[in-house]
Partner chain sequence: MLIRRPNALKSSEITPEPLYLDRRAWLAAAGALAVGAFAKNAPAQDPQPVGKPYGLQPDDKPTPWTDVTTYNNFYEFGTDKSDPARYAKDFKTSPWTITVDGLAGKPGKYLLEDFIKPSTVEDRIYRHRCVEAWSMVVPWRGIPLADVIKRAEPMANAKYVAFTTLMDQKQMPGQQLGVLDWPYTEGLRLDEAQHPLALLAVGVYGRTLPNQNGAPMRLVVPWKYGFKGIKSIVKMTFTDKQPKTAWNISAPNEYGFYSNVNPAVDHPRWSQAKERRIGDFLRRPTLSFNGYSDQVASLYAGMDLKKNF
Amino acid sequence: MAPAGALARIRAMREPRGFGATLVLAALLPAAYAIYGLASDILRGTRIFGSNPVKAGEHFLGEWTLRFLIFTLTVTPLRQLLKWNWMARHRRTMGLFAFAYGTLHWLVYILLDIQLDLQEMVTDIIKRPYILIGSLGLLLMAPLAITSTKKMMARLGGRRWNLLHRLVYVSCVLGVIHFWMAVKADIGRPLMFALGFGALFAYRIWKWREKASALKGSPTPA
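Form predicted alone: give me this chain's structure on its own.
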């Protein structure tokens, strides 16, 4: 019979029953709240998102985009450090939700904020270049969402797929810059995101250097 400690470790490596469905439902809740709040504030005059619901809803969705990017990048450390290998299959889910929330954030700006006024958008970008920075970050996430399937991974090949999906790091940096510039003086929340991404980047750099050192120290075949 296996020791109790060993059994506990084996159980810890297994995916909890219903985790995938629970994850998807939990990820949908902020979007549902945003849609309900915006609709209620605009159509019924409530103040769920305050006196300027469009801007508040827009910022709410933007922050959740960054949160889902954090969640996406956290999967690898959890998998490697805690041996939760089952988490790998949920990285794609988190990445797709990050792109979905970024798209909702952008749609609120286009449809509700400037109301499809292209002239106002051009003027806005000139006055507030962080809009262009955020849009570029979202644009870079589009090919990652499109190529997230196993079929596309096989078509591209593992090496090219991994190289392409490193664009997520650029999107994270652009997203934080966009948020930082948007809030101006109140940099507390952007700083927290910057520190979170910085820690996740530092972990990856450490693992890459560790792997490179191991390969360098390994004996060459005769």
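Moving from the form predicted alone, what structure would you give for the form predicted together with the partner chain?
Below: the lone chain, stripped of partners and molecules.
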């Protein structure tokens, strides 16, 4: 059992020195691995990503997109529960990495997987809902990435910015549906992500309800 003192100590924790830089470097590692592995497998015939490196690399980057979305959505609960307000500014880093990984995933699909076969791209998007759903999820992240700067935040105003950035929840849902529909039969991995996002959504719903009931209970100013 954790004594109350321990929690207090955790809450009092301040941002470790170099945390931001470490986070960025760590976030770059999977991308570096993917790029090195794919290049080596395709050009030198190694099997870092196994016998079908394009597919494996594509899936690897897709899963990292979802992981970074999980990280992005974990920042706020962590900040609120542990009172780590300094975490707030790293949410943008995580979100931008989610977008970057999603873009890499999409690039591998277009360039290496279907190899710029425009006809296939068009039929894929029209006929195959999971491609459309995944593309839409990624596309919806673009305005969030564009408006992620302080300047844009100020221009939009906090209220509107917040409203716009709720789109990330749509991207998460679309991402999981995309993954779920893409697997042949084993839904184990998409299910893990669904549960992860489910928990993070549940936390927010709980928070909103708490806030709503607090508002209702408080006396209205005359």
